[in-house]
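As structure tokens, one chain now follows by itself in the form predicted alone.
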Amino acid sequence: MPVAAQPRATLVLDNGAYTIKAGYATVEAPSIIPNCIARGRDRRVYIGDEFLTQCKDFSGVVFRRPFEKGHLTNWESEKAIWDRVLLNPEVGFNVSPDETALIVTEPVLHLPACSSNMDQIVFEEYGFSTYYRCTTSALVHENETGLLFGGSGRSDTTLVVDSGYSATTVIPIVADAVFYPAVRRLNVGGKLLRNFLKETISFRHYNMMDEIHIVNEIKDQSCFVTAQFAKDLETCKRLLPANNPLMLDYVLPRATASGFRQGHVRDVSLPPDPDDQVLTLGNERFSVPEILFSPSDIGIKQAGLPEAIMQAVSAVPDPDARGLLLGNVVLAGGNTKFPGFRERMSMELQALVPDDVTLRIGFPEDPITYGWQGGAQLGQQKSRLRSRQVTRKEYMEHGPNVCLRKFGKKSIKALE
């Protein structure tokens, strides 16, 4: 019996709800591509990377995203984006699926029907040679997480805190496997934070309800997590804007004689431009990220992130594993990049941890691409990857059931 040809390359596709992190396992860093289809004011449609490279006016842009409430539900849009990422030479991949192994991520509590749709698209639409589907947290676990704590190597037990676009999830990984009964999801992500900031700005300053991309840029450049919320809130109430160190001026984007100028934080050392439209931000800067730690502030009946972490750890029955999880907490996702996030997390979580347990929190250099980096490491370990992946021949012979057996079937209780 002839031996099946081995794929020549391994492509890692961290398919996030906001961005796709894609690249071959042999490169140092991935390409970061918007996971969206956008329509500008001129009615022109931009797919994936075209939005950032070709769109000149971000005002009033309308987005269509394949993900809804953390689940990949719109494959018509996702396939159009994947076609550009995988098959279009402009992006730089120009993949030959029949000669490529694919590692792709899915949400941690993805509905089984959505996972099955992905299996079908990968094998029947694209025809990839081999395929491994897993969560981003599983790829985070593939990194040498010991480096984050001043050591080396990787542990078989990790607590991944992934705060992304749709939600924030706490994922205990015990003995190299996600322990689904202990997974906790907080319905606060970058999308909710952006929308809250958009409504606040529109109520207090300018009407920016249609400026989705611009408000997202304001959030990323201006917001921070405070360790003393009540005190900073009082400071903003008591001091005039000119004397308040927490105040910040954000210059909104506008057209100029030389082209379109992006929005930016105003440099106070330079004289102001009279043609600039300036947005002055005060307590909005720290009130928005505060929702991650206190969702009840806007009526969400869920525990804050530190409490959710302790709930997830407490749901693991093995006491030794609980101690290991708290000693190997790894932060991932774009929301963890807020200045002050790590310090606030350490302070609040330390107050909840038992005295006889050592708390260690690892913060990667780039928490957005950290999952992709783990996938790249796995892609270079051919023997480990071979034991997990499904070949196209196996799929055609046995159908979707072979993916259920190899990739694991999630507990129904964990999905409720």
The other form holds:
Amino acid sequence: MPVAAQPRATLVLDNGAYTIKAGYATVEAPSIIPNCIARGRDRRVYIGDEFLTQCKDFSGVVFRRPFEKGHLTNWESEKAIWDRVLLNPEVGFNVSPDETALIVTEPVLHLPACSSNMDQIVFEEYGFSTYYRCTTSALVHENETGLLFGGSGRSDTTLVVDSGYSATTVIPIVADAVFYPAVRRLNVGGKLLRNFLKETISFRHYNMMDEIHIVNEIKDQSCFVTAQFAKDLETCKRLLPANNPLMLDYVLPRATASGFRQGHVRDVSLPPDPDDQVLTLGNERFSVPEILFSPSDIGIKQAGLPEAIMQAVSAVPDPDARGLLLGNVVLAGGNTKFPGFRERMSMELQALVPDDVTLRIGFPEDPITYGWQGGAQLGQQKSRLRSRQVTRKEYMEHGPNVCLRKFGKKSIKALE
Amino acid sequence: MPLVELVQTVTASSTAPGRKKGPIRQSDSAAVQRTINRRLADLERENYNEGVKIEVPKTEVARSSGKTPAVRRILASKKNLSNLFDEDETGAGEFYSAAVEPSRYPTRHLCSVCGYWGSITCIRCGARYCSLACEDTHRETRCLKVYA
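Would you mind generating the form predicted in complex with its partner chain now that we have the form predicted alone?
Every chain and every other molecule in the complex is listed next, the one we just looked at coming first.
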């Protein structure tokens, strides 16, 4: 058996249900690649980044995702996407797995069987040199989180709130390890918000039940979190659209003589174009993200995110750790990017926190790539990574269970 | 002049259009909850049309894949999440026990038609609305028609 050479490069993959944030540990920022296989109306199939670069008409596009409810269950599609990201020269990574160290993320409450499938694919199919699997929150924790609080350095205790596509999870990390008994999952994610907006628009304005991608863009461009829900609801009820500052016109995408014009918020200073199809949004703009703070609005029997954070913290037995967790709350994930999210979160959480605890909430500049940034930090600290990773040699000797044991899960009997 | 007036037992306006005689059929709480659950399941879907199947395109790399039997088994596996939960009860148990608990604060209700405060409950299906105008829209469109 040849001696394994030291890996020449470290690749960090933040493998999310919506996008993969991929990049070598030495670069500044990752490439953000849709983690899906899409099919356009013309039956043409796009894998991963092809969807954003080559698809022009987003109307009627359907998606196939490897993730199901936050678990990576379908490797047939994930492998097709990974093949393109890792090996396709168009994407540019040109990974030689046998010389590369890999850092990959998985969901927090991943089933051991799903984790093990990833381990086996990484070593037996791609043949990476070394491998470290962890949660995105663990990578967020690797960042210099002190910078978010106006200081510097890292703490060994962080409360990571990861609000992504599948769900929103609150993950207490105590003494550098994820404290699994206190992890709490709120079943509200970007997917649910998009589908709720789609349902609402289809009921009140135009039928857009097939327009998944377009509604997602509408959500990204026009939704915001209000700090005064009752007052804004009154405003939208009482005032006429012309006088209502909260209403917004969204121009739907359409084909023009010079190609496709993408959807956008209407610029009120310009005269309206009669060919444009305009969608007027009122209280949908803020009642959609409101679901993160009040899931019972649509019948989900769970508390909102601030309360969920307190539930997670209360489940940590050590009272000192609880204080430290509330002093190091970090918000990550795409849903935290809604305008007004930070202010509303600070306001609501401050009301729930005990008097003797200092609450500090950190808002990274880019919540979507913050996890990857932590991975890049870890990737550059060779000795720290070396103590945690599994090498190909260890895998060949001991089998897939070595990954499960080393990365903190119970081993699977069938693989012994 | 009769002192006792006949009290009719209808529970809604008898001038509502298209209503047949007799008391209005009410949904029980189990049926209402089933409707809510079905709608929430719909909100978790990826595509509107459930039967969409996108075949993974066969590329150069795909043809040389499946180097070991374990990998071939994983790639060919058609198991979905419910199969995996059935196989691993402990894992499924941990997943469900990590769910956020219900709120301590009272639920607020929004009109299912326009989004304002929904103070009135539809007797037939349990949905909320805020005013007579929204009631009419609700009766015409969604009452007992979707998911019923």
